[in-house]
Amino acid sequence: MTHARQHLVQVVAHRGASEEAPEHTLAAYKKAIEDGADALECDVRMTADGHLVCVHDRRVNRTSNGRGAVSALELSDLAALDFGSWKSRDEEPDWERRPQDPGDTSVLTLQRLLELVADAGRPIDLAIETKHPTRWAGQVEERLLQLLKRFGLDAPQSPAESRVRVMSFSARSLHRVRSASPTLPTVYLLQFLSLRLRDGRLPVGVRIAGPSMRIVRSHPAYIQRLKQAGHQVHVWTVNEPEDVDLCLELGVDAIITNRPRAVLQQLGR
């Protein structure tokens, strides 16, 4: 594996440096930036009062001390919850030993994450996953594009120059994004490999495939078909050293990992 080739692989922090700090919190994203991640990945959901927040599950029960569906709660309800202490082990974790801003483990809005990236002092890409199905349907994409516009990120000159890409398991979500903003790159996420996609085709206009690591292990030839079809391949969630090696061997373009620092070390960066 040549050093140059490794540099082409983008290391993306999945929900931040989520192995070390609570996922989707400012603490996790600050850690990922400090660790040298090339890009940050987040999931977005819309609150009852129309704010986009970075939360993976439909409900907040797993990652906070509250209960209920994100879409049924207002931002002020979510702001009152603790999204950090569930991650603390018996031993005080590294991220808790640092001086903490009270906002580091409260609910993270997409706007706050965009501000963090804007102030990072170096270029960092953002991979934003829209979660569907949701009662808000197309309003999620509409709100997302409005927010990106505020940061001047909604209409890059070309997909290659974009600092943001939108990912989804929903082809319809990606279609809405492309219709409104044709130069914003879109990523079609795949949990399982359906027969109709085995030949390497993706939904119309999508140029990046986002297969799970399970697909990569089971169907390495599929990755080669995607590459032959001219698509980029961004793989999730790649945490084990042997999985990183397999991704490098297959020439994937981005590795989405909970352990950005460890992956960067493995790549010799």
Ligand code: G3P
Contents of the next structure:
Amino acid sequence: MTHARQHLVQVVAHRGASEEAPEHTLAAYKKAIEDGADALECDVRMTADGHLVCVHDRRVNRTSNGRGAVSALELSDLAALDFGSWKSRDEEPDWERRPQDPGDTSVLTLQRLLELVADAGRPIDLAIETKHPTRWAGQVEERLLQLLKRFGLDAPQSPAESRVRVMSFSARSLHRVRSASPTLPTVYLLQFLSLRLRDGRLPVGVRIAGPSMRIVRSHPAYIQRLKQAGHQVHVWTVNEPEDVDLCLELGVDAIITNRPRAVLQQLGR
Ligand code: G3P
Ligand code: CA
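Structure of the form predicted in complex with the named molecule (previous: the form predicted on its own):
Entire complex below, previous chain first.
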């Protein structure tokens, strides 16, 4: 792999630098920025009082000291929880010994993440995933676009110039985004490869495919078909060096990883 070729691959921090810091916290995103990630991935859900927060699971039980569904809790309920201590308990014993700013392990709103990126001092892309958008029938996308508008990110001149892309396993969610904001790029996420999609076609209007690493390993020819059809390919979650190698070999456009620093090192960056 040539140096020039490797530079074409974007390294995206999945839920922040989520191997080293608690996922979806400011601490994880600050670490990813410090590590040199090109882009940040985050999942968004809507609270009972209409705020978009960065949380992966439907419920907060796994990643906080609270219980309940995000959609049933208000932002003030979430603000009272600790989204960092589970990591020191179960995942990363060293984590609690590291210095942390107050608030770095509180619930993270999408607005705060957008502020962090705006203040980063260098261009950083955002890959925002709408989680279970059917629960709110369009309100997640509406709120997302309102927030992006506040930061001047909702209507790029062209998809290539956009600093934000919206990802989803739901083609309907992506369609809602494109209807309101046609130049905002959308990424159709795929966990498994259905027969319907094997020819390399994506839902109408979608230009970027987001296959799982599992698909890439089991169906490399599918990735080649996507590329031949002119689509970009953004792969998740790429944590092992041999998976990074395979992605490079296949010419994927973005590697979404819990370990941005390790992947950047492997790319010689
Ligand atoms: O980047 C896409 C990937 O995050 C999708 O899976 O479950 O980690 O949100 P998940
Ligand atoms: Ca995600």
